[in-house]
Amino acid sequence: MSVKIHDSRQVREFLEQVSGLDNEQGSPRVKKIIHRVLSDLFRTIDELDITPDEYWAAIAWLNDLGAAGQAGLISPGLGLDHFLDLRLDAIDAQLGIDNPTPRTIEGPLYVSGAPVEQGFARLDDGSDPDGQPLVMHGTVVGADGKPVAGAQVEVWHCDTRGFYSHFDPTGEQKPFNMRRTIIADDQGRYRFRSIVPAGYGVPPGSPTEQLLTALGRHGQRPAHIHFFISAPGHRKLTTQINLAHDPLVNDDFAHATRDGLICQVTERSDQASIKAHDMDGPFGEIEFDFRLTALVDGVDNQVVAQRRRANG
């Protein structure tokens, strides 16, 4: 059809009304927000012609994912995590400001409160019967190029069916089983133990796989560990390793993995390494130091206040 209302008088007056912009009331922000989107959503309409049956098919999609808790999941899958990203990378550059240890994307699956070790961790219970050892360490880089005593190393990851702690499905694991909060020593160097985590999908059937089927794309994510970073005097790093063993390494679904933050998994069974690290036998191993970024006169101008209440 060739019919095209968007830019009327009539539309446009509407688009002032229904945003708020006709009235004193209310947030001047919000509304700049709002009529934005919707200006551009009613030009989608008027475009791409697109038919009350499927707009009501898309209404009831938004239902779905809401009920199903899944706008965190569809988020990264749609690239506005990884968007982000890249704003917060040209905001950084036009600053004239180096990121060593790349940003990026954190997920929908942190949880806060988990315990606190100082130096060394042991992450998982030994419940996973399919769980291969994995030993992690490295060293927190200041903005000096020096190690930073007492740094935060909050770290989580999934269990080899690709489940997360708090999110379970099957109800088995116990809480904050593969999450903890470490403190850097006095030379800034952090360790712990776990198992080497697995990749995982999407739910299937969900409202995100159904969207992502419609456009020809998987769900699939790599094996992967997330961060977060901190130290007094220097920006919150919130990132995550993939691991190169996975075929999907380079073939994220959430669009996570970023030039410098994929590891090896070496594999250790000498006797050296085994008694060196305390262990009862064969292990992997990811050495992987951090290097965070100063503050920016004084503030963290890349910490998200919001993300908490999101995730909710």
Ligand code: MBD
Second form
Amino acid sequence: MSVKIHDSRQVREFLEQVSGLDNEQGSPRVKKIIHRVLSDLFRTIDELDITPDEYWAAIAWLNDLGAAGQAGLISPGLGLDHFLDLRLDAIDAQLGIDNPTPRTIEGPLYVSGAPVEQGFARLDDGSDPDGQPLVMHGTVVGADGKPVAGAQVEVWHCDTRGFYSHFDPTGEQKPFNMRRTIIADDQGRYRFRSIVPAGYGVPPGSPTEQLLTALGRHGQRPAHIHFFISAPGHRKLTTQINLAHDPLVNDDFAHATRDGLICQVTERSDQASIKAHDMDGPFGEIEFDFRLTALVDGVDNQVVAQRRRANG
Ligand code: MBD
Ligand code: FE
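Return one more block: the form predicted in complex with this ligand, after the form predicted on its own shown previously.
To see the whole picture, the full complex is given below, headed by that same chain.
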């Protein structure tokens, strides 16, 4: 049996009532959004003949998702984070703004308050026995094409098991392991030593994985390193680099890989390189410059006000 009641007057009035459009209190914006989303959902139930069992399975899944703190994890999995980036790109295109270093999604695992270091930082605490030493360095370049002295480089990445500090299911990592804020030197240069991260996978058996599996998809990300780059007079850049050697570099469940953000890790084992970077043996090297864009009419038109993150 298939019935279609969405377009009836009764349902139309019911939607206005549950969305609060028939009262004067509350927030007009919230009412408008809820009315649209609910209308679309009612219509979906109607058109696809969603059964009560299907509906209640979805509600149980939402409860599991929330209990696991994974709303911010399924969001990139369903492409919403990337869609928001595409919209920011389109707004920039309309304003004639070019982003020489592309933005890409923040993801759910940033933690504020990382230790601040000048020019150089070591990110890892040396406790990951499988860690291949890594040196990444480069320059923060301003909208005028000149290096930005004192630019702020916030960096975070996971370990060789794909676990981030503060979200490590084994509890093994110390707070802020592989998380730092580096203040670029007077020539706009930043440099850090760490270990080459592995890819990330959504928690096995989690609500996020369950939905991805039902879509015939995996929940893996290629190896990547996250950044926020900020400097006076410039828009804050949220981005990541993706490591070229990872077989999933173009098969990211979070859709964050972009042209211009794929980096090779160059193996260095010669003494000159080892000495130049103050290393004690062979290491991988990444060189990458971040190019910032100017404020628009004196303001950052795209700054994302501190989102409420999974850690509260
Ligand atoms: C991550 O490490 C990440 O960067 C994103 C976007 C989603 C899940 C885990
Ligand atoms: Fe990540």
